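Only one chain is included here, represented as structure tokens and corresponding to the form predicted alone.
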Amino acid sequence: MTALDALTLSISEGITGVVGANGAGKSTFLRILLGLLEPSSGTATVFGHDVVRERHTIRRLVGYMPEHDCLPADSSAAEFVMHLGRLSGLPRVAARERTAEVLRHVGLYEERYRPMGTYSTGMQQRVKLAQALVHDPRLLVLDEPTNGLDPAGRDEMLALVRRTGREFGISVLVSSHLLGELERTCSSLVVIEQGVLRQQLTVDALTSEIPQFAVEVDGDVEAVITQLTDGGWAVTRERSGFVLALPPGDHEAAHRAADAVRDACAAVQAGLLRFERGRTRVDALFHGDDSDEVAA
């Protein structure tokens, strides 16, 4: 099968998300950039270095956090991360110092001497992130970094990714099929579908405002909706509230809509829990024309 089909793109600095369903070609793309897989045709470069002829140079410049489990259970995090630092060319003292720094960064400093076989899934993911950072790379490649984590663990890992890009000044390329995570973390997106580049755009450009308000109320939702529809507003019921559509081209409609929602809630003695402008979501990329969903 053809994993990637004439995929042509250029990735700049910052945190870039590689989006696609399972089997879209994301991992193949990353492995080619890392020099772990040779392309059958075409070329690729990382910081100007060819991925086939200069793969060893690239590996000194790039940190890689794989999706699969790869940690020796009997080794401690300190031993493992320091060993990989030495393999990346760091002298022993520098490797020890960098190991302490990155384990503190990922929140494992107090647990660094425990065997990794006793670690939770979240702690193991943090070790994988630490070993990718130990040699101070210019680019960090993360393949499904939140794989196997619970919601709290995913939030913590995404916060670490954002801090890494902000505090260390390292560019990050992160692959995931969880669109909401990339929307919260990345500055730009590369969308791959069946090995083909579908779109490349910034998150800000994608998640632009749309002429809708998302509303949640504490009280009789149906009564509030009736008040608004009687006043001529177009309202669509949602699971946790409703969406109020603004007339196209009417620049003053947003102010009138705010007044109308306030008055409708007051009329039926309902509390207003949420009233915010709708934005296009990242998952709109995969839903065609029926994609104007309001962000939660």
Second form
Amino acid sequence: MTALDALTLSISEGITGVVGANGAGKSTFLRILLGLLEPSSGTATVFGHDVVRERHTIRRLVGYMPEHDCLPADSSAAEFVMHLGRLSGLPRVAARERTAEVLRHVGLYEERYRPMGTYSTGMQQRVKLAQALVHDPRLLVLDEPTNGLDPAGRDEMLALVRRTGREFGISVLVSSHLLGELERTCSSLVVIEQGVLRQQLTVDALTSEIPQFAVEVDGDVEAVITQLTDGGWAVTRERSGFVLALPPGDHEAAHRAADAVRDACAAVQAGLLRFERGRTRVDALFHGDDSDEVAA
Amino acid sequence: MTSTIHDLGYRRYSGERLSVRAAWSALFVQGLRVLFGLGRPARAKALPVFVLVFSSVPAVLTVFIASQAGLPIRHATYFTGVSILYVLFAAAQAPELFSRDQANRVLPLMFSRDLSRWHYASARLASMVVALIALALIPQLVLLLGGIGIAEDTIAVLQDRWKIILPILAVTSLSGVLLGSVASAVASFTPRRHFATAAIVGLFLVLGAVSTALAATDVISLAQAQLFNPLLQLDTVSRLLFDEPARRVARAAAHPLWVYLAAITASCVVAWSAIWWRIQRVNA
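Starting from the form predicted alone shown above, please give the structure in the form predicted together with its partner chain.
What follows is the entire complex, opening with the chain shown before.
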């Protein structure tokens, strides 16, 4: 079975997202980089080291968080992370200190002495991240770190990934089948579809703010829109609200538009439910029907 | 740094990084702790303690009885008598290493570190073997030291008994390596611990049954038939090495020692090959 077919790409420092549907070959790709799988043909290098011939060098530089459960239920997080720290070559005392440190970093405190079988999914994902960090790797490979988490848990995990990648100078390779959650976390994205590289792009250029506000109101939407169009604003009705486009090149327009929306809502006694700056959404790039929005 | 507390936590590590050998030792020691239930709930200690008590306490009694009745202390008989407990320990505990690691799916975490499949397999096997040797060694040392302690003429006994140290080491090592390797090989093939335990016990029972069945036929001799039973291999080797007079009826005429050593070596090589074959392929 071919999971990856002639995938050619190079990834630079920073946080890189690997996106693809389930079964697209994301895990296979990550496991080849870790030397857990040998490619049947082709080569891959990490920090310039060949993943097959120099896997020992690479393994000292990477930390891996697998997608699947890997936590012994009767072991405590402290014990488990320390054990893996020692298997990474840390001396006993250093392993204990690093364990305390990474568990605090991921937000586990007293719980770390409890058996991991009693942990919530969110806590388990944090321990999995902590064990990947315990030996202070240069590259973190995270396979679906948000799997099984509720929306709040996802946000926390992604914030943790961002902080690890940006503030601690560790490069991160993070996979997900949800494009949306990676676009705000990563500096570049790789899209794999059925083992083939679909697209590789830098997120910065694409998810920058675009000149529009997305608004939802509780009350008479039409009346609010009428107020705004009377005020000279370009408004487009959408399914659950409307989008207000800002005139290009006018830096003050955003403030005036915000005031206008507020006044319009106040005038018709409507409650403001959502008011946010529009962003290009990366998923729009992969679906032709939204391409107008991207062009903005 | 911002106000959230976990931002204070992360520092880079610039300290010492040890070699793979240190990682191997850490895995080996952790394996021993798992096997004896150290640092784990009382439930995990039950079987190791049971085996330790029932294989060693009789040694103390033996010494006591020998001191009262003036009977000789028989190391070979003692070893044979308790060796089934070592099978029990191996069957119950080898899956705690090999099967549990697979069930918990921790192998990718190890193999993505600088610890190869070879390191993993050898460290786990070494823990198992060393634990079994230690278990078998304890009562033998009790017998040896007890025998010296109760003697009236300590010097004379010392001069006589020191010769037994080598057989003690040989028999306990052979039993540890053989039982540990066979049990590890079976356990490495399944992530299900209870299944592995049943399979290990089953294997020893089947081999015993085959041996008995073959002995009942006229095709091969009794001594040849006994070669199929690992426990009888060890039993015979211990009798030959300790060279003690059998207490009860004379048993089947034995082959020369090297035949048993060859049989044990062959069993171990098969077991090691099986472990290596499996660990190379097991999904990580």
